[in-house]
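Single chain ahead, written as structure tokens, the form predicted alone.
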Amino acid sequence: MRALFHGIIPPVVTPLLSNDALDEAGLSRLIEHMLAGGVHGLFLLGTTGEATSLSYKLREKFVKLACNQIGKRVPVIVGITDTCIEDSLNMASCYKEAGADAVVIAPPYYIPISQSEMMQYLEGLVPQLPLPFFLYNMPGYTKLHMSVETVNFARELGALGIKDSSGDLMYLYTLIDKFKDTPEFSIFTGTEIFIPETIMHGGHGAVAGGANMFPRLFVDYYEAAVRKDFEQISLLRQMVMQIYNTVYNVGKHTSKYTLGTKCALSVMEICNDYAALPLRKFDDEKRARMQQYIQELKEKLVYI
């Protein structure tokens, strides 16, 4: 089980037609697009997947459809973060039945909690889980930047690894150094530009949102880091930075990463760009800018 998780694992967007309807054809195209790009796994119902904006019924349908489409070709991990522990457990059971391989746990959001309270939460949740679990450090959304001690506590409870989306490179290095003698505990970065640093320092991979759009680019970026091919890393980093400066730079709010990814996928005719409330898809002016950016990327990248 532990050996399954490495490399590039995209946090899959949830293709929607409305707040209560999936874009099922788009989901099928999206999954095949990423698998054709060589990704090593898929992460459903994360931040990029707008999980907390979706009803439990829609999440269940999404996971069932996705797992059926994936068909065990790559491992699947699914987010179960919620404000209510019973709902997290209900989701975990449902997703196990659907075919998921592991679940992902971030601190419950809304009420700020301490490190000790997070440990108590894990102590109550983990023994009841029907699947192995990963931690998800996302302090910008959960109000808790999990300490190394909290992460180690989770590892002792059986955690398979952690996705760190803090954007704090020194914290990421500290995690890698802390668990360097326990290689079965996987360290993933959620910050795409950190992929080479993560891998060459001893980490295991990345949960890279850009791999929804350009899976082969991010797989090659990861593999170049594994080989320590610095010339290739430099070339691919320039391509990733172009995505940062274009696709991720439409709009001025934090939501621009999710909305930009969805808009780009729509322009690429992969899936619909509807965003669940409280978000709204880009307007015509922003979509026109995205079309221009994607056209420019097509002319420069071999990955479209």
Contents of the next structure:
There are 4 protein chains.
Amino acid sequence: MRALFHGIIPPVVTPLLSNDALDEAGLSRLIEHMLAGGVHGLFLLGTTGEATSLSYKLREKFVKLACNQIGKRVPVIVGITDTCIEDSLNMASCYKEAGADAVVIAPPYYIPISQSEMMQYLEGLVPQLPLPFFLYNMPGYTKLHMSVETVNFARELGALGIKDSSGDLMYLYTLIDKFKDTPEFSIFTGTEIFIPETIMHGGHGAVAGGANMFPRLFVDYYEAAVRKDFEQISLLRQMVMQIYNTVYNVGKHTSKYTLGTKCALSVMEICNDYAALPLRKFDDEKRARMQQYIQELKEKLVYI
Amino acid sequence: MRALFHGIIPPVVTPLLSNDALDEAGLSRLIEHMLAGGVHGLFLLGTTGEATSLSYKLREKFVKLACNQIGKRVPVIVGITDTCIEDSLNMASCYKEAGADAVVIAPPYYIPISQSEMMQYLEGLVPQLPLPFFLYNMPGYTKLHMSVETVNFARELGALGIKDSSGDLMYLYTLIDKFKDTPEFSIFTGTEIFIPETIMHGGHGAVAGGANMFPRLFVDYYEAAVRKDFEQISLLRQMVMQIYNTVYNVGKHTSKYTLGTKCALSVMEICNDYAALPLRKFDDEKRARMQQYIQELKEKLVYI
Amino acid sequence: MRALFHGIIPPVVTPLLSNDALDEAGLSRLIEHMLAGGVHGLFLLGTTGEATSLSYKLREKFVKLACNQIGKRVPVIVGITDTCIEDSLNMASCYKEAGADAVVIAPPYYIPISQSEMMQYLEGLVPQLPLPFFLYNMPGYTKLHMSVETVNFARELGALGIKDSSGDLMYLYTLIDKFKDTPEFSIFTGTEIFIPETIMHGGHGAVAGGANMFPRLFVDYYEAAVRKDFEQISLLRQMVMQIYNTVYNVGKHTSKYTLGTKCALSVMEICNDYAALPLRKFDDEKRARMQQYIQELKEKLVYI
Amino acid sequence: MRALFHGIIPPVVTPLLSNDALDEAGLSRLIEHMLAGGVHGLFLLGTTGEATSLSYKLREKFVKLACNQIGKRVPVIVGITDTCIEDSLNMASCYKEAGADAVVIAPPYYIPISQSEMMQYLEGLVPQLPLPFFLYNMPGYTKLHMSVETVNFARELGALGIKDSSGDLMYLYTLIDKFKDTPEFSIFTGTEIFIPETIMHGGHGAVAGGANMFPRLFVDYYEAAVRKDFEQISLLRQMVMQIYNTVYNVGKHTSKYTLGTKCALSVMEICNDYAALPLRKFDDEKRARMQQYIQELKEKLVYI
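Can you switch from the form predicted alone and show the form predicted together with a further copy of the same chain instead?
Everything in the complex follows now, all chains and molecules, and the chain you saw is the first one.
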């Protein structure tokens, strides 16, 4: 039995015109672009979606528009991570109404908390949630690298699965090993290059930011892993590595993944590259480099 | 010319009955307790105030009640740190209306940002603020240890001063040295034990969490430093060290400062010790230890 | 063309009777045990070999005895990492005389150095080396995570390859990608579980501590990866994971890998488990647990 | 009763002509320069002395020459920190013979060890030492920030005191507080700017690298702190801060303290600025800046 949630679930960027205005046309194009590429679900309002930089009102509007556009063609999960439990619950209700299928929770990210404090947080939050939930491990942003015990605690509270963006593959393997007898608990990697590793060891999929730009590439990469088609994996891996070495290598700070993806999508004429504060879109020099990188990537992708 | 903001400005705990209900009577008692102790100002909705764990609505109510109770007897500064610029601006407007004198800004705390991104954030936020602002350096929570250049950038944008909670005294001395020719720029330490060091080297005061419990002790400590009364400093330092070794040493995690202070205030019958999720108040065993610690501290304080 | 150095090269533990006496009989048994298991080379005086805890005299004696026992049946590489360049050079001469085929260099590990300082160190050291050398990336111990540029600099100076013990698989993939056109530059992982990942992406082998205990298992694991035999990989991976969850999980500190391996070898009656200060061998309770773990592992290995 | 060891004890730089040749004339001048400045003792072969980069033979020669030159005019303590207990003991014997009064021990610095492993290390090492010992806390280099319990364990084994170079003043105050009833246990700071803080809170002195260049300044700074002469402290503090902002601010890496000090001493014509690998002396551009800085410092020091 395959897990309900599996495959490539892109963390959707939030196309913006300004800090409080959506690029609605861009959003439509972006969703159709990804669905045409065969993605298995969509994750709204994650780190790539700049969720924490947006007002709740804008987030709600975004989820409604996105869910309308998606029209139940694939499952939709939406981030409700916050530092305030009331706000997480409010978001969960709004997003349920808007059509979300599940919500995503990472540790509250201001106070550095312990594993036991994360457990008591889940104990307080989860029973009040109107939708099923995923866990999201993102230690570089939340300061907590959730232990296997904490993840298991969440699973016992009903978690559908976990997205791990720690970059620590040994940890991901340990999770897969720990939960191998509960295959309905989905394990996703947030590190694109590790998709075959994740799938072949028993994981379920990837929340791959690169699928905003190149959804078909990542779906093919995932399917090659499912089929254990090593030649294809090897071929596609070069493309994924090239994205990593180009698109994600233009900026200098942690923001380079989000800004690189937005700039690439703008160069591809899919949506606007405005980034909410504290980020700012790439300047002209960086954009020019991105244009060349995208050109090169597109030429290669034709032949695959 | 003395800086407008100086002396002991406690980061006020937020007395709660539940995650969304204030302990209003406790709040009144707490404010009167601190004002009776001679504090020079009050800082609402900081880390000790569990700001990020509370809904905006509750925060607004809290600021209104607190400002009413304070009645302009001392200056009031209020934290508006957030990950979303719109929400920071909304809070600033609300708190101005409620009677705040200035707001406090730390780096947005989800995305790990660079110094240059902090500068562009301030550049976007500050011109829209309806009140003067303080900077708040809190690298353990926000992931950014603001450089002297970033602090100077904020000062040029009009910052009234900075509260440094890095615990890095060499950094604080470097700030004092850097800004010695602009004495109207206030430099506060967030590390209680460093009050004499800060004052004697040219700093202006302290945001001292312990002043929630023992305001007079911290005011005396500050004034002894202003007077360069080393015998008194030495005597009071032992008390401050004892708080550190007892009240702040009951819990095991980073939350031990906030939870210890709330528990102590409850033992002292000043306000409720409910803590908002992800925190939880101390259990009975910890509370019993706290009771003994407070008893011992009170006995010593009588003789000072 | 296959790289000269490839396959499973165990980092040999140094069997001791005391801080300055070797367990010579144990050393013979250990070497024969590993060679019987089909290992492709041996790495003496690495981290697992407690090199830095031993006197130069003892190290020299150890290398001589080991090389005699090995008798050129497989290539031998020996660590000369030190904080003093003269001592590294002295060791290199001694070990050449003793029969070593190459030496291994990690960054000098007392002063935290920069990438450029590592390059100038290599520039000063390498031309004086009497033997070819490998690079060893071990950031948790040396404080320097060598950049791809630094590794390339070493390669240009003649490095035969690199052992990466950072645990950062993305970094290892980046190295493999960077050096894919110079396949004579060998890339080894120091993380046992990543052997198939390393081999299938174009790496050359592993410096696997577990091969002290179970050499055949790791050789089979490597060969399955070379053959792309996924069923076998999957089966063997469970065994490797079990070692990780048992043998390496008895101790509590970073030393748990070395102490676990030594204790297991002692339980298997291969060599003594004395560990040089600052380490100390496991106590009886831990040893009893180890006995049970080894029993369980042996039973499983019979059926593979 | 004053502790045997107190005051300003410079960590002496090791004047070199090459990686294995001492600048003997420079060493004589350096020692006379410091003794003329009134220093209370000398610490040979510490971090500033590049001990770990030098061969044991060179270290022994250096200690002999230095002790001869010092001729018992002040106490001499010598670092024996190593990763191998035998080598530490050999050094201790040599240095005793050469005339050292005590040795200095930091945690062995290759394997990341725990507090309990540090205790068992001391338990194994200390009973064999031929001289009394100091502890040296240097977490940035050794990876272990020794707990108060570990320091107390060392004290019970007979430690004469501790030098703390963590830069964490709260920790230093905690040590002073903990050991206030055993004033014969000396507490030294390794952070120059904290000399008055250390002395006025009950500490005993400083291992101040800057006293290689400006011994009288640091002795005056110490004595002003002993006298509680705040005007003088304030004046001298500006000088110390200026050294920090100039001499120590020329280099870019952790090595900037050692290289800055050596370059300054060379500019002052006291000794050669050769630095042992992995370090290299400053280039001409940096040296030119140093020349100007030293000129400015000397002009100011005349008027103090």
